[in-house]
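So this first bit is one chain, no partners, the form predicted on its own, shown in structure tokens.
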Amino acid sequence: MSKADAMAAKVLPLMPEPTPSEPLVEVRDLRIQLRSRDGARLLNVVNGVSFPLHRGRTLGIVGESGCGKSTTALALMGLLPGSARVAGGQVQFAGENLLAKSEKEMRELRGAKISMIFQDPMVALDPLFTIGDQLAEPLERHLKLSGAALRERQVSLLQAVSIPSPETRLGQYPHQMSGGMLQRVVGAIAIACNPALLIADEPTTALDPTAQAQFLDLLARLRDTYQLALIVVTHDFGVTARLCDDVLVMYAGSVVERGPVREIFDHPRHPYTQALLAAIPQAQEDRQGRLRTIEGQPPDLARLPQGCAFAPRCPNVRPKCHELPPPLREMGDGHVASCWRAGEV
């Protein structure tokens, strides 16, 4: 253990650790409402999301834009916008309900025990401060590091995310580094205080394919090295296949399917999950070489259809689908799906 790590271990506030059989994170029936632009209505943007997550495992939250996946992640961080509010549910983290904590208490947890990697590193990093300055902020705030111990920790963090010449990089500004390198810097800041939970929101969107693959490998290595609980928010099933142990598929604010990644890929039970998998480029092209698409558009959350929200776009819709919303049904082996015909697939 380095001098910086030894000092961090002394000053980092400890939270109760769950037993190996208990999840580090357990979200229970999370409901979030967002006020409409005219301020007249509250829209249900997240509706009854539940999932467990253990240390050393990765959960992928998948769905189209506007389905509620990023809002779910922001709720875990306590970073919902002012127009949103938690309408119900619990977010248990190491045995404590995060939704019951004050903003002051959440500020002490963010960066120390829970961290987030945002999708655009150019937005996440301040162009007016050096990489070293931005790495120093969480270390000084949460770990009270300074002097040689701070410098040692900064260098070791850049080495941990495979940035060459870390001593030189500490004095550089964001505009002097590539997008892939900046995303690694954001990752270094996120793990600076050895968090137990790391959330990555569309972490490869701004990267080219080579940098994407490298960053996903980096996330996997960080998860395994530090036994992080990792949540990856993405619209890309390719990212999910490469990195995740479990998958949660969202549509119109609700969970439509959840289960182990191999089970979801091999035996998808919800038509929306099937459609997303069929739309993966180069994997499911028809004989004319055209990509498959999902017909129609996601519903307006202010005017959700009666019954199943996916019914207007579903190729296997039945009259019952327009009448009642389907409950989540157990399919076995931790696999659940919200579809009246899930047992027929």
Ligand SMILES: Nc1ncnc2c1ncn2[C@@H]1O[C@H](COP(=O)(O)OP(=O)(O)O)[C@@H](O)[C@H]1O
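What's the form predicted together with the ligand like, now that we've got the form predicted on its own?
Only one chain is given; partner chains and other molecules are left out.
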């Protein structure tokens, strides 16, 4: 155990672990519709997302913007916008369906058992309050801490996220810290009440490469020390490779492929996953080499094609693909893909 791990472990007692064979989170066939911003159309934003997630494990959710990653994450948090309607499915968390809970019950869970980190640290932080005040809020609310115990916990949380001179930092305001530092403060707030599930939505997209690498190290360390179930929403396969055990690839609200991270990188089965991986500029690639692209655009979520949503852009398309949506099929080793041709070699 490194010094930082030991420091982090001291902060919080671990929540009792459920039987390891049982996933902490089990999302089943989640379906969400959103009214478009102009109110005129009903968007099918999430169309049957399923995945299990165990404690201590990390799931990456990847896909182009607008494919429904954040909406899926917000559904788990009970933070869907007012224009949203859950059209079906379940979100099992520690044996209970979160979708059946009241707003009051969800408020008890949020920031306590389930936490979320957003891309912009200033979504979570208020420029008018000190770091200490913002760290105190969940501790007072959920853990009823006060006085010396509160102070001690604030300090050790900042230590857990590797912020130097925590006593000084507690009295400072957000504008006095760098973006990378602020994101770590947000990390400290997120783990303040010892959550079991942490959802990070594009947590490093706004950071420099050096700050990004540090923050991903931190997430990995927090996950391992507290046996967090971690969901990382990202469009960056580098982040996925660094952090995830499993990867779920979304396209137009559907899961096109899900499986262990190495399987996804080495044997992607869905043409969409293959195309995404091929579009990454690799360091060793020749400068003259052209990058692979995906022609066309994602479908209109108000009028999804009746077959496979990717068919209009797919290089391997067959007539059948336009007629029937492909089911998620088992490829072995927990790897599933929804493509009529996934079984072909």
